[in-house]
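We begin with a single chain expressed as structure tokens, specifically the form predicted alone.
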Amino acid sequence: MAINIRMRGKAKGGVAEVKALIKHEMESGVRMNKKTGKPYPAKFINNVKVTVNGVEAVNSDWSGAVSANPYMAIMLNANSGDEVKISLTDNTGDTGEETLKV
């Protein structure tokens, strides 16, 4: 299942600021079912990779201690028209991907 990105950003004087809302249920896979006892399985994102025109900016390690739905803003060495792609992976194998021109 792929990871949804809605992704707005601008850029002046050479630096831009992108913003990032990650739909994703980010499970650590502590919190328990009170119906079995079981604890639900873990299903986080667990590398965060953003790039600007094709050159990486940011890699970055996440765990489960991320919140539902993550909301990330970055501000990056960008100019307008450079296109900035956030890549997502999480610890299932799911991925997510988006790209903006800024």
Given for the second form:
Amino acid sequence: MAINIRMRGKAKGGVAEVKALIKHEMESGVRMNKKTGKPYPAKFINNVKVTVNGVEAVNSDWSGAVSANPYMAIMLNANSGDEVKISLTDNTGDTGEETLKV
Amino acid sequence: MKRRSFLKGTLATGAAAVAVNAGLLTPSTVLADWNAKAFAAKTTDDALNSVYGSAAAAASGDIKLKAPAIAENGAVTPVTVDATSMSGVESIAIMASKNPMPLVCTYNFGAAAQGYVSTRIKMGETMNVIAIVKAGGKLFKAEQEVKVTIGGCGG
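Can you return the structure of this protein in the form predicted together with the partner chain rather than the form predicted alone?
Full assembly next; the chain just shown is listed first.
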């Protein structure tokens, strides 16, 4: 299933702050189901890559301790018109990607 | 071209899935990129050793760590690490000292990124948020206590 990402950001003077809101439950695998006594199975985004014009700028690993529906803001060296792409993968193999012209 | 890489991808994942089913590979070997050892570490020092090969980080005033003094809801604690005033920032890691697995996330930066990260993390109780910045091959850290009134881990 594709993971939904919403991106915002504008380049100003060679720097762009890119913000992203990702729709994901981020189940850590630690939280207990009180009825069955077993933990809910882990399902969280564990890798996030950001590229500027196809060149990797950020490579980030996450654990299940990142909040549900994660928010991420990063600063990139980018000029207006550059293409910023976020691609992510969760621990069950689901992926999502989104591009934005800053 | 696209179709070819798509086919290749499905075949590769298919083969990996078969291997997992046959018990040849444990899930952790499949996710070799993801540092399972660091994220499973129970202490901040163990986590740092796994990620950076060292737990010796010097406190630095150049790291601006922004986190609330009191978080009403520990499940969404906003944390911002701003190390843009430092040069040669290669990586930032965020840890929550008393979480069962303290390491929350690691960010590695290429040339087109600046040393800045803002995110939201889960915190189970009142504890310190620790930001680790690797700049010029050295580790620096900043710490701040966050009082949590409602835990973020199903409490």
